[in-house]
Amino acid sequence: MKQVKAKIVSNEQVAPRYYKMRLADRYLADNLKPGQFIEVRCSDGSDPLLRRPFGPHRIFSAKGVFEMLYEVVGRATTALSNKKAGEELDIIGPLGNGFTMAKHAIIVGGGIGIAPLLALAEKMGGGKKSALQVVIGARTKEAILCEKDFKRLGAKVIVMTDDGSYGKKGFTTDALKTLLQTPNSQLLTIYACGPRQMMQAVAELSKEYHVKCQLLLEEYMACGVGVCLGCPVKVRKDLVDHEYKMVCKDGPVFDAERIVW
């Protein structure tokens, strides 16, 4: 972990409410892993006071750059969307623990939760080597992200929208259940990130079909190192007892079977 001043290479709107920012910093580009996150000071002043957590969307170690894909939802991300190329961001990272890689995987992303999963797919080598399957879900067509990026990796991509305006009508878990009903699905590993309700449903399906599953939890992580105790998650300590872990320090990636919903 290190505090750095990363230079903004570009900051472009890619969809309504969504922006992609490319940042240059050799230390972060060399050390960030899929599933980890960084804490970003989004403005130069004291409003907002606290940093915001973002997972790497893409990592280009050879070029010394990485990307964030984010949704504008409040003052912090609004300030971030107004940043220009050439400016610098005060960043702390890498933080947390990343994914454990598997050869055969299903990636499930809901809404902006798909953003950090592209870095994972690229680290795996894409669908050409890993027979990667990807389920992307959102409420409407306008909120679907990263479909072309995953297809460029050779992955089989299924798109689900709540209103049926694009892809298939339904939820990500509808498509996941169908994929898990295929032969040898027990050899797969599920990687998921998205709304809590979706994550719980994914965890329940992984248990039902006896498939390994890693969840990237999205919580408000103010300090990023477990000091503020602001992001507790209840997990199984053993077959009987439970305990609390900090999403920022002990996660944000957890085995699905450990989470107590």
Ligand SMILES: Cc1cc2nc3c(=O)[nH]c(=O)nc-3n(C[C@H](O)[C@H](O)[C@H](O)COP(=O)(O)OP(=O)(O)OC[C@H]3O[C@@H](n4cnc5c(N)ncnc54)[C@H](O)[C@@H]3O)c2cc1C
Contents of the next structure:
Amino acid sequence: MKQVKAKIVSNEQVAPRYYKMRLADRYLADNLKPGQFIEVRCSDGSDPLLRRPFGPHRIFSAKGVFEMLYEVVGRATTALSNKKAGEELDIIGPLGNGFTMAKHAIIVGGGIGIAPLLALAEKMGGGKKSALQVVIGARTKEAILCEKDFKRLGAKVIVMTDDGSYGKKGFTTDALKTLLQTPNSQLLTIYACGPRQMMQAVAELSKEYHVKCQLLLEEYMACGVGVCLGCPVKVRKDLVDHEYKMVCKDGPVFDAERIVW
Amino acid sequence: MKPDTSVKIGRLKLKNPVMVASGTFGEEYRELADIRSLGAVVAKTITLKARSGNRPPRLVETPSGMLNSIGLENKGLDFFVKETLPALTRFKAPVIASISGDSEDEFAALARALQKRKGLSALELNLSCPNVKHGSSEGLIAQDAEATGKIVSEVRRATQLPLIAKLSPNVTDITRIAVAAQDAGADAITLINTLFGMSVDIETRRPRLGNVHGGLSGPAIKPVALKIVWDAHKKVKIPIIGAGGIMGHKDAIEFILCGASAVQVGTANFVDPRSAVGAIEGIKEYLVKNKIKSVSQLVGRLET
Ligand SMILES: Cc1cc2nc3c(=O)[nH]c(=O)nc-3n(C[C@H](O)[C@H](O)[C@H](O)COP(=O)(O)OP(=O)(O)OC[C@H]3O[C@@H](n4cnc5c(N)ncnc54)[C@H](O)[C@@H]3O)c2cc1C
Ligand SMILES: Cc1cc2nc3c(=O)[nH]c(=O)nc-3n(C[C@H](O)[C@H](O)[C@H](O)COP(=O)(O)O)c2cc1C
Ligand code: FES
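Having displayed the form predicted on its own, please output the structure of the form predicted in complex with the named molecule.
Following is the full complex, with the preceding chain placed first.
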């Protein structure tokens, strides 16, 4: 974990509300793992005040650069979208624990939740390309991200939209259910990130089909390192008791079976 | 000229006046901040038994500030003594424990248990906890001069450690509470803890905090905190530790001019973990630039 000044290589709009930012920093590019995150200071002043968490979208260790794919939803992400190539960003990272790699994976991403999952797929890459299955979902066509990137990796990609404007009409979990109904599906591991309701539905499916499942959770954060106790998620402690764990320090990746919804 | 940044808080001597505030700093920052150079580290408030804290969301950002409703989540006294304290004291900066409880007995029991702990320099009493004795669920101990005095004197009897009473800004007249703490034997007071606040999501028509309301901190509260420190400074003789929206040395010096002998940096640690260390450097430069020999010469020197 370090606090660095990373140089913005590029910051481009890729869809109406989505931007891709490429950042140069040797240390972060060498050390970030898929599923981990960084805390970005999006303005120098006090509005927005707190850093914001983002997951790495693509990591190019050899080139010393990495990318973030982000959605403009509020003050900090608006400020970020106005940054220009050549400027520097104050970043703390890598933070949290990344994904545990498995051989046979299904990736499920809802909305901007797909962004950090590409880094995972690229890391898995290598030989078993065709084994990777990916479900990308969003409300509508414009919010479907990364389809080409996953296809380039040789993954089998299913696209779902709530309104049917692209791919199949329905939820990511509809597609996931079909994939889980195939023989030997219990050998798979699900990796998911997206809206809370989607993650809960994915967790329930993973339980029903006895499939391992890692979720990348999101919570509001202040410190990002486990100091402020501001980003709790309720997990099972043992058979009877629950406890709070911090998304930033104990996560952001959690085994779905531990989460108390 | 090398300016003298040391300050005295009762019997507690600090190499500089900049501490980090309770609940906003921990050894998790060791790779990001030079803990060694801090005036002191105030640990997260502990209670006798572990507490699980409030339901999420626990944080929300507000204009130039943030609301939190952590709910005093902590792992209790035993964990603090076994894990937290040794982890913090190894940096050689003075460590101040922050304690809270539901009763005078709980405060006193904590104080006794911490009395002879190696490396512990002082106790801060977090009095922004519900005033159970007086029955009302909304009231805080720090809103009641009598209850504040009782707890401080009870703890005073239980320990020889320097005692700091941390008070709440959510009162009509801070000087009454501050004087009560002083008269009961506090060596210093910390002003201020967070201000009560709320934030509402108009789309869902729900509060943004799981606990409905929380405590406001950050730059937004600095003017309020300065006024409270100034008011208290005119009435109490014991040192005041100022806190509330301190982001850097300029804010710290404002507090010192208003009467604070030392300061605490809280929310700013989240924004930049090096804020407190930066404030120390900035204070030194200010002293040199203005040819002031020692930081204690600035305390309360507001020209009015
Ligand atoms: C580990 C982690 C990784 C993340 N990775 C990415 C990423 O790769 N790309 C990306 O676009 N975003 C990512 N996020 C979310 C991102 O941090 C938020 O979108 C950002 O903080 C919004 O800031 P803002 O000031 O623009 O919006 P705000 O004004 O703070 O909020 C705008 C809206 O977004 C919602 N919101 C804000 N923060 C969160 C949050 N943490 N969880 C749930 N809802 C939130 C609010 O409810 C509000 O409706 C990640 C979050 C976490 C915790
Ligand atoms: C996330 C968070 C947690 C806090 N926890 C505590 C605590 O446990 N005990 C305490 O006395 N004060 C606590 N505080 C209050 C701070 O110590 C400080 O008094 C207050 O935030 C004002 O200073 P600031 O504006 O610099 O943050 C907390 C503040 C924040 C933001
Ligand atoms: S953001 Fe502070 S504990 Fe997670």
